[in-house]
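Shown here is one chain on its own, the form predicted alone, set out as structure tokens.
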Amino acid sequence: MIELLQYDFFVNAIIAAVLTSITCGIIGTYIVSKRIVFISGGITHTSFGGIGLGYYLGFNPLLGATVFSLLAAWIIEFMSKRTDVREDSAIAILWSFGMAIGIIFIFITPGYAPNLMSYLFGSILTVSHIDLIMMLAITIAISLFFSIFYKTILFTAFDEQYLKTRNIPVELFNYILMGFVALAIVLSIKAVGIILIISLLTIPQSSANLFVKDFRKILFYSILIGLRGSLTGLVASYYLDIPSGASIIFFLVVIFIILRIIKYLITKKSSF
């Protein structure tokens, strides 16, 4: 592990294991809380579209994915409160027409098809010193916003109900927690990748949940829990040669199900 340290490709992909971690640790902690997993799987595909017109127009494909994540999770907001259009069929009609918006513009490029492997599975080993930065930013303003605004964000995540009668502007929190969610999914995608994302933002929660219950706790456990298989994973990843977006997701799997034995075990001896 020591010596891995010495290359700066390898020191920028533990760097942004953090990073992601913490930002998934985060708002993974409120889409478990608030159930909108179904979301974020719909605004991760979307965002597909976005990297093939980044790939077609010739700019950063994540800029691309950036626009249509938060286009999508926008939209997704508004035409489940404001129209007659149901919550999982806005979704299913953003899903599929970013994913086929993405593969038309790909298929139109010109010259030789670019390689997606990096964006549809995760490659956390390739990360630049730009996305570094990408994600730093993003990583701060969800720090803080989670911070400034705690005690509001916990009751839009349990109760809006409540928030309303104190005349909080719940919508308007709701479009930026929703703009955060689309953030954190671009994060994500160079760690572990658009099919995968929603993975990084669960599995820390449910591994923790068995455990805590307590919101607070809940997001601090599940950022430990993503560190610790985003590190194994990618720590492996090099050493097999074997994609790092499946072996972050992979050891996060192993450690839910150990973690889930133990609990089972606890349980169990606590019966007799």
Second form
Amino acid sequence: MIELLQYDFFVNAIIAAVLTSITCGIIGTYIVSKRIVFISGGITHTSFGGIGLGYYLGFNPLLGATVFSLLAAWIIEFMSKRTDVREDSAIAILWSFGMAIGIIFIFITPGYAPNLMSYLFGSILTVSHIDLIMMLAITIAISLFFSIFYKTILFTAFDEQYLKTRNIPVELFNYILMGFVALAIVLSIKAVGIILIISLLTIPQSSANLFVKDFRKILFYSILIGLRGSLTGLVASYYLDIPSGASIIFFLVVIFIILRIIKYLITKKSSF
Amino acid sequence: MTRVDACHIFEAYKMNKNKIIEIKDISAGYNGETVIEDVSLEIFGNDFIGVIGPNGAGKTTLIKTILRLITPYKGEINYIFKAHKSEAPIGYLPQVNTIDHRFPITVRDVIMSGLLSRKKLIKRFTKEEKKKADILIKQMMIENIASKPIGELSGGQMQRVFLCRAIISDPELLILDEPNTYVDNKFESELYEILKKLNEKMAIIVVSHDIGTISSFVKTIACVNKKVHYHKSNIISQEQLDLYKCPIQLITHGHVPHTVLESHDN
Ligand SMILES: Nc1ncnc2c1ncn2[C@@H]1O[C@H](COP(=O)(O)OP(=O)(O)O)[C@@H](O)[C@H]1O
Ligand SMILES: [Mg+2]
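Let me have the form predicted together with the partner chain next, following on from the form predicted alone.
The complete assembly is shown below, putting the previous chain first.
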């Protein structure tokens, strides 16, 4: 295994996996606690439109994905405040609209789109230095914001109405947080791809939630579980020559199943 | 207590003129639909108002308007609190079904959230504030559940926790929206004793669909059914309810301490 570390691309992949685990650990805990997993799915798939646009106009597709997912996040946040719009239907429309735009742009782009699969299914072994710098910036921003405003974020996610009665600028926080959700999603595209992002944001949290029921603990355990799953998945993908994104998710699910069995054994034992 | 007594008390404390909220002619609702209409109401520092009315009458809407969660279509509300405006000196216990009981948060954190204010968005809670929570936790006798996630509580425990959150900031007005749903009778009578005590320090508005139980604790009654009729006594008869177009039945179940309901014959 050590010999892998002499390859630059593998070291980059490990750094990317660590950054992704930290970001998804934090943002995923927020998403799962606040029950906005479906919204995150909508943002993820809308970002594909930006990737297609990037291909067509010849700029970095991840930049397009950033713009599209930020727009999707804020549009959804805006709509959720209006009671006359069916929020879930609106998200579904954005979801498929983003995918449709992406497919159309890629289709009309002359020539073959070689990296398309890497955006759909991830390719952590090909992260560039620029990707890494972008990921590092997002991870630092999210970690800082969450450590500075931890209690406000927790309380807003739990009971928004109550905080409004206490004059807290809840709306502003929601928009900022949705922006971070969008950025976390863009960051994860490289690691596992659009199709699999949702599991990176939910499996570590569900695993942690088997044993702990406090936001802060779920957050830290999710990061650890995410690290374990993504590093194991990464190494396995190299040796078994399988796609890294799928490999990472596979090992995350394996961890979840093992923890679920452990929990079952513990509760069974204690019931005697 | 006779009706004359009750009216007398009401006049006496109204003399104090410690008005904290003045609601003038407001109409409010959702998406352009009017739910409450032409409501005027004055709330004083030592009021204990019972808000009654059938389901969907607009009780919660009235409360949300007072809490500034809803902007009224017309009319105005003046707040004349002692505390500075940004302090938001209103404690609120929302209706049970509006809260996600499976959210991963501990009882202590829920209670501490009542202390959050604009000035404290970043700062950590101080030792004094944590101590305040400890004292309250002790008073409410919930020490044994303080570090539990809220998902593991019973209905009564849950209401205790949310009551703690509502009063930890020493509000000048406490608003409770149906605090007696999903709780056992024991907690309910305890709750009203606690509220009576709290009323010495703050005004209280309590929403209930069960007029029989609350009428012996509150000082005045507001009947809500699109319009609001303010009944400046805690004694109300079926005819008056009918007059206020407040289709609620005066049913008292079991023994109600010093019943203040008037039946048709008196
Ligand atoms: N968020 C909302 N959006 C649209 N209509 C609402 C909303 N909340 C309540 N309503 C409507 O307003 C009316 C009054 O509701 P509410 O004030 O909750 O009544 P109560 O608390 O007296 O049972 C009901 O018809 C209800 O359907
Ligand atoms: Mg209600």
